[in-house]
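Presented below, as structure tokens, is a lone chain in the form predicted on its own.
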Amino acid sequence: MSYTSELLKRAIARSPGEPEFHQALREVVETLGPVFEKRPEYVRWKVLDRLIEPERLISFRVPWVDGKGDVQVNRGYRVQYNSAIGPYKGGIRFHPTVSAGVIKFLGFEQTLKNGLTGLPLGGGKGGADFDPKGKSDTEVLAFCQSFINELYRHIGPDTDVPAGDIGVGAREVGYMVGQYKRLTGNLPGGVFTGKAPSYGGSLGRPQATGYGLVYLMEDLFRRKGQSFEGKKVVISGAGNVAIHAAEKVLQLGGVPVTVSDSGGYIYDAGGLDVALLKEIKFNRKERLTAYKEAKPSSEYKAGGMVWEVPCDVALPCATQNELPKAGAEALVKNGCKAVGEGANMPSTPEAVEIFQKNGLIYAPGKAANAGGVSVSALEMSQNSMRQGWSFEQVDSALQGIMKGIVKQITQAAEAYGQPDNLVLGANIAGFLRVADAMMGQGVV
């Protein structure tokens, strides 16, 4: 049994009942064999053995009082996965599916993703099995304050800098910032990112992940003499990432035709009305059925699989394992030529295999959705300098970072003999950055 196979077997046995974490480990570890052949010192110093084990996993209860006066209890987490490159950095997710295994998978992915950005950021992630949907502002406030009552002691500008994720937007970040300030007496400028611009947030942060995804795909297209111009694009999700990806696709001449939520998806053959989507999802906070009501020429399919819609490009922007084997088969059958992941690990291993077998341009999430953390790092820089950059400055820097990621992952794929395998390229490039930092610091 090879080093990587034996290591993977042990790691899975040590973390039973954590399928998402196991999947993330397999996807990375199984591509690193060629690295250890070239760099046996990584094996001797057990770099990968140390990397796949988080430095710290914090679990805590979150008691709060709901609008009826009843006490509720949720479970909160923060994984401080790896700090070899810099302070732990990663979002906080509020969703019923959050568990220790999900947070570990996200922290592991975040470590390699942050490595790809070229910025001095370690990897972390956090969250709770709390669902903000249907909750009043007062209930969300009560939960966020209780969550920070524990988490505040573990975070700081040079230690761990959280941000938002699924279920955590500017409202939730603001409530956590306020409670952190109350508990510590310190201004929380560099402790959280994703803040509102009125108190230290960066312009361009809400757009960052969606825009970054499209910038990365556009650069991959450019290398093949293509662009988004005229391409029909299927997008899943209906949050910040999905809607801003649709917005940037439109700006680059593409035609985004779908977004989806847990109830179904909208198909708008002539191209989505992004302004209407923003009004429905961001301002009115309604379901996608409201889009159909406002624009009768569109179609709403309840419970359907968005990947059945014929397209040139697919951008999964919702959550992990949302794009299964059947979805990948449908995309290939209907002529899709490229897939870019705006979410963390949205494609199942079987789907990825189909994409690679059929020669699609496939950009994995740890590269393609790095725009959010990149602008979070820019927000940290602005906070440190007590400056506020223009949207144009932030957007220009984001484009540069995403192009840098494309350069890294394509060079790594070429160096290891598989020039079209961007999964291998992203895994190796991210691993090398973290591994070299770990080697330089001894056994810690």
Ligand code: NDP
Contents of the next structure:
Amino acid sequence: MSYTSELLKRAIARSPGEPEFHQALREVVETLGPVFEKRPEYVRWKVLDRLIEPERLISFRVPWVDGKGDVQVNRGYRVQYNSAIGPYKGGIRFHPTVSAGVIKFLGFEQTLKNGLTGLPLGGGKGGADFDPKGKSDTEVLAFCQSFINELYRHIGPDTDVPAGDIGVGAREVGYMVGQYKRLTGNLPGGVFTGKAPSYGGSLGRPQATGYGLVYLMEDLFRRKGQSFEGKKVVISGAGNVAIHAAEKVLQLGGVPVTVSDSGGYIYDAGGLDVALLKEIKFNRKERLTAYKEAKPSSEYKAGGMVWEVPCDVALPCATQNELPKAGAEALVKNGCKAVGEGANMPSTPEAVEIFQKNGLIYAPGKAANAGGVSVSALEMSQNSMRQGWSFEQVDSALQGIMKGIVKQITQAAEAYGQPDNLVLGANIAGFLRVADAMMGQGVV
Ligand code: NDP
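Could the form predicted together with the named molecule be given as well, to go with the form predicted on its own?
Whole complex next, starting from this chain.
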């Protein structure tokens, strides 16, 4: 058995019942074989054996009192995955599906993603199996405060800097910042990113993941003499990443035609009304059915799979494994030519195989959605410098970072003889950055 197969077998056996973590490991480890042929010192120093094992996984009780006065108990997590190139950095997710395995998969992906950004960021991730849907403002506040009552002792501006993710936006980050400040007496400065601009948040952070995704795809198109101009784009999700991706697609002359949530999807053939979407999802916090009510010419399909809508480009921006084999087959059959992942691991392994076999441009999440964490790093810089940069300054830096990621992943893919395989390119380029830093620091 090869070094990588054996390592994978061992890693999976010691983390039973964590399918998402196994999937993320398999996808990366299986592509790294050629690296170990060129660089046997990584094997001797067991760099990958160490990298796939999180430095630390913290799990804790989160008790809180709901609006009816009943006591609720959730479970919180923080994985401090790898600090070889900087403080742990990665978002916090509130969703009923959160488990140790989900947080580990996200932390592992984050470690390699942060390596790709070229910025000094280690990898971390956190969350809780708390469902913010349908909860009042005061319930969300009570939960966030209890969550921080434990987490505060593990984080800090030079050790671990959380941000948002699914179910955690500026409101939740604000509540956590407030509680962190009460407990530590410290001005929270750079302990969280994704803050509101009035207390240290970076302009451009809410837009960064969605915009970054579209900048990365535009750069890949440019290399093939194409652009977003006139392209029909199917987007899943209706949250922070999805809506900002739709906004940037429109700005670049493309036509975003769908958004979805766990109830169904909106199809708006003439192009989405992004201002209306923002009003419904960000301000009124309503379901997507409200879009159909406000714009009757659009269609709402309950429970449908957004991938059945014909398009040129698909941008999955909701959650892991949301794009299965049947979705990939439908996309290919209807002429889709490119897939860019705004979400983390949205395509199943079977779907990825179909994209690669059919020659689609396929940009994996760890490269394509790195814009969010990149602007978080810019927020940390602004906080340290006691400065606030303009939106234009941040946006232009984001464009530069996404171009740098495209360069790295395409160069790595070429160097390893598979120029169109951006999965290979992203995995190898991310791994090399972290691996070299780990080698330099001895066996830690
Ligand atoms: P939000 O909470 O803002 O939005 C998530 C959206 O996805 C919602 O519309 C939600 O619908 C939908 N969704 C979530 N779970 C499911 C599900 N199981 N089935 C169908 N739809 C679902 O999250 P974000 O936009 O911030 O994050 C989306 C993805 O992007 C995640 O994978 C996240 O890890 C990734 N990401 C986010 C970054 C960021 O900066 N925010 C950075 C990098 C990656 P509903 O309301 O019905 O649940």
